[in-house]
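Only one chain comes next, encoded as structure tokens, the form predicted on its own.
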Amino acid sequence: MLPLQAVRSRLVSASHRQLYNLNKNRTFSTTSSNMVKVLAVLYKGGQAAKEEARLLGTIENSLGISEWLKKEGHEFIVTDDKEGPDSQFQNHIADAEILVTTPFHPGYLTADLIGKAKNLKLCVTAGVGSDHIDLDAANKKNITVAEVSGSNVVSVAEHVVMSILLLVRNFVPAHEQIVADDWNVAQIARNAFDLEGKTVGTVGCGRIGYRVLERLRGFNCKELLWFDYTDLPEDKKTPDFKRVDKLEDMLAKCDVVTINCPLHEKTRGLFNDEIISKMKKGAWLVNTARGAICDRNAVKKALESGQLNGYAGDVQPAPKDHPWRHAFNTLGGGNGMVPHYSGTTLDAQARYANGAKDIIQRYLAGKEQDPANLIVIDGDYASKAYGQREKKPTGQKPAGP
């Protein structure tokens, strides 16, 4: 494994090479030599966005960069219309030079669309998680993909802990009793437990997974376990957190499993019927990573059979007929699904809006990017957060904070 300094040097060198290539081959979307077309796919905030200006991830407030870009003479297109060949997203991607998206209303940049995007040079994820972009296709066209590293890690880690507690303490059915003008302590208490003395494991021990374990220290859990293909840095290793070499071994021991790994080819559909069958019977599963890491039908069946006692999901938008919306355990509880908001608190929105602006500013000024934000650059992966690959840089996202 390369020393950290060598990794950083390689990334900075790659960034310099990519800047040279971008400036050498740059084509503009208009006849003005200084004008760049920027396309942003954001979600519609409606009345809430009008009343709360800090909802920066919305089309109404546009990451707070609309006036700046226009003042600088650039074209800025903002839309929430992203589905189908006639959508604003697909119409404008053809000549956009910069694409800005979020994980909360992702515009899926497929290989086909990348092939049609003749001017595209930079994709910016305002947040964390760039699996809505075909990264291999981006590499083939030397498109840089960057995200605002670390912008939501605290927000998501806090949400994970909250989700664990609401499942273990059987909170949602208890609250629903109250709003239904009911009061039946026994019906709730029969499936309510303490977190103390339980074993909790995280699949993925990167910046979020590690922070989850840190926050669980005070609950006096029996064991705090983690599984990842990368090791923790030496200064972050602690006997409080135990690494497990095989995923199945960790699942068999855990009362609670939390998924904190990116979606890529090796994690897609990871929690299927077979893997869930390896879990401790009656365990709780929390997924604040990506929905596609879990097989939707496998989770529903596991809840109905009692293999899982609860599932809490905070992932991408789900259609109205998605089975997780109405998936319950054998007692009619165990559903902690919410809209994908854990990483888009107002605090997180300020961080990822500022970070997205910084990435765009650096690009427009011809300055190198912060290596910590790079996912792919110069036709290669700059991060190993999206899986292990041969002959790739070690990456900027090691396990731990």
Contents of the next structure:
Amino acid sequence: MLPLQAVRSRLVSASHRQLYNLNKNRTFSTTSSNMVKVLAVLYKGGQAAKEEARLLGTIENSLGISEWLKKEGHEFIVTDDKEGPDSQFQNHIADAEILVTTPFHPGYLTADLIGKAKNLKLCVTAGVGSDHIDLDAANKKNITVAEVSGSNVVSVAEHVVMSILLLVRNFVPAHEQIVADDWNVAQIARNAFDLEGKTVGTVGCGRIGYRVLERLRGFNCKELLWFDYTDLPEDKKTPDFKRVDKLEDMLAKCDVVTINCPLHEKTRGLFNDEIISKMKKGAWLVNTARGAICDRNAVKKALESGQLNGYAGDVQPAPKDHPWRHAFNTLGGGNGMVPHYSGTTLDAQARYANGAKDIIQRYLAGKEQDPANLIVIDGDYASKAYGQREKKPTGQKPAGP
Ligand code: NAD
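Having seen the form predicted on its own, please provide the structure of the form predicted in complex with nicotinamide-adenine-dinucleotide.
So here's everything in the complex, that chain up top.
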């Protein structure tokens, strides 16, 4: 077998090396010259994962990469234990070289933990959304962060359309009547509407936001609007979707708002009392992006006051006492919240497990990464999606969908 250095120089052209050679700072483990410690923080699947091998995002099925990594001679630690200084995550991060996490059970890689991670070179998000990693701190230590871009964007876009429909048509309380052995059409119909003729707007028109608008075409909405600081590529522009330059202007027009931007310093708490007050009274809000983009008390208050007629969330784990679990509109409905599963259908899991393996494989072989997957690399942002920055991103994550 060729030594790794020789393989690398065969696979990576000089021009690409500067941007994409993730191995350049690589240190080798003491036990075997090429052995790498890979740490994965995944969620516990329990009985469901034992019965369904396609639940790849679980500790039990470990993204389907356990055998491969072990055969290659690498150390693979898989855990769901991630909270507190004595957790497996916080212990193993000290000498892991690759960290794999998912947004569905996020191992929060804070600046403090990054400071303790002596060997960390690559963070792989099995899925989309790397806000659980302190990206600025990763940049300071030249740690690369890559996600499996596009892996679950169809899954989420379909869920958004479903959530819009179930809010607008007042589906959840209608179904609840049935399982409660009840039957009261008027009580449901008094707050049920058609989506046809309504205005829908997306905050963020990247891969998911654009796909939501595409899927809404057939509903004959009054207008399909989008707000984003990144323009659409020319070949994606269409008169069917209208760009609005100011968020508040879009909110004032929308019956339905769907949030499809990453969580970063400019979107954290964006939907607070003030921004929600700019929405049309009685609008519906769908948030499949990240919980922290919406202020928890502002959403609850807006539902109770009638400012919002409904909220559907599909975001990170919420504690048992989270106010959104029991946040209802003035008629006792309008709650479309589910556990964070829209982006983890079995189809999506196959795609993000394969994609995570591909990222790790490329790293181990010294091959360039797919630029679309890179979030930060070489001490800088490679993606334009995590906030507007003065310096131009060095990488090439394509803008738009
Ligand atoms: P993307 O990178 O393709 O698109 C994101 C878009 O948001 C970009 O066009 C970017 O310019 C825009 N944006 C960033 N900040 C903005 C702001 N302040 N205002 C308006 N637009 C802004 O990403 P994507 O694949 O469409 O995913 C978007 C987000 O959805 C992810 O970052 C993640 O947080 C979330 N997500 C959730 C799930 C789930 O299971 N619920 C799954 C996948 C992704």
